[in-house]
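This document starts with one chain, in the form predicted alone, laid out as structure tokens.
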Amino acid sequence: MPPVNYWLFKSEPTAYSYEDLQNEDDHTAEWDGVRNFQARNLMRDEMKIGDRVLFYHSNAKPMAVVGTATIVKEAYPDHTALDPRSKYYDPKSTPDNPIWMMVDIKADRALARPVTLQEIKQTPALENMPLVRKGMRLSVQPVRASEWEVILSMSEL
């Protein structure tokens, strides 16, 4: 069995919240609309079924990790890139040469208590997370297993 990887997915709760994910049929949703090549490459090349996800509310008060999810479908072409009516439309992407990818995630559980960005920044064990690096804006980021454990422990305090 391959090792489990850990990720952090950012979403503005006004666009798509953890509660929205929990309200989806089967608590599962396509993680579409990623339009950054580095994030796309992580989704396409690194994410596997069974990998775990920290769901992070960005551009919120407070910004915080609010829940966990699991990747239930590996990368496949993002159909929103092909739809001229979609805000994620990309005319350079075609069915024969899709540029953008997405994965499916399934909600596991809301955290007992959200873990805020401020708390993360103040925790020495989390100081190397991409989330706290200046200028890091990726909506999809790797997380170390130890960081995953620290954040889940913090949510139980």
Second form
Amino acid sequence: MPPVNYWLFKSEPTAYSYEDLQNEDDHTAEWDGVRNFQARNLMRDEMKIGDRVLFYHSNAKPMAVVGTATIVKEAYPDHTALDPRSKYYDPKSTPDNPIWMMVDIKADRALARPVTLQEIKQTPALENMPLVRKGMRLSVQPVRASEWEVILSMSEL
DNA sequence: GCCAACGTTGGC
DNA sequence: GCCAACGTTGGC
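Starting from the form predicted alone shown above, please give the structure in the form predicted in complex with the DNA.
Up next: the whole complex, starting with the chain shown before.
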């Protein structure tokens, strides 16, 4: 077994919160609607079953990592891109040539305490996270194993 | 609500 | 291939 990778997924809780994920059947959801090529490539090429995910609430009070999840299905075509009624519809995506991909994630557990963006910014060991790099807007982004450990330990304090 | 930073699009 | 215009992200 190769070592697992770590990721951070952003979501606006008014649109889709960690609690929403916990309330899904089997605590599992399709991560649809990603419409950025760099994020798509990470999902398509790098994310593997068993990889771990930090679930981050953006545009929220507080802005924070609030829970963990696991990749339970590897990349497959995002059907919302093919649905004209979906707000994520993209006419350039077709069944024969689906441009956009998604993975499935399953909620693991809420952190004992949210780890806020403010705290993350104040932690030198986390200063290279794309989350806190100026202008990095990636909605799914890689996390180093060391960063994962630091954030989980912060949540226990 | 504002707006800086960024990715994408499309005219040329 | 360049780059201005546009739409979006997301913190403040």
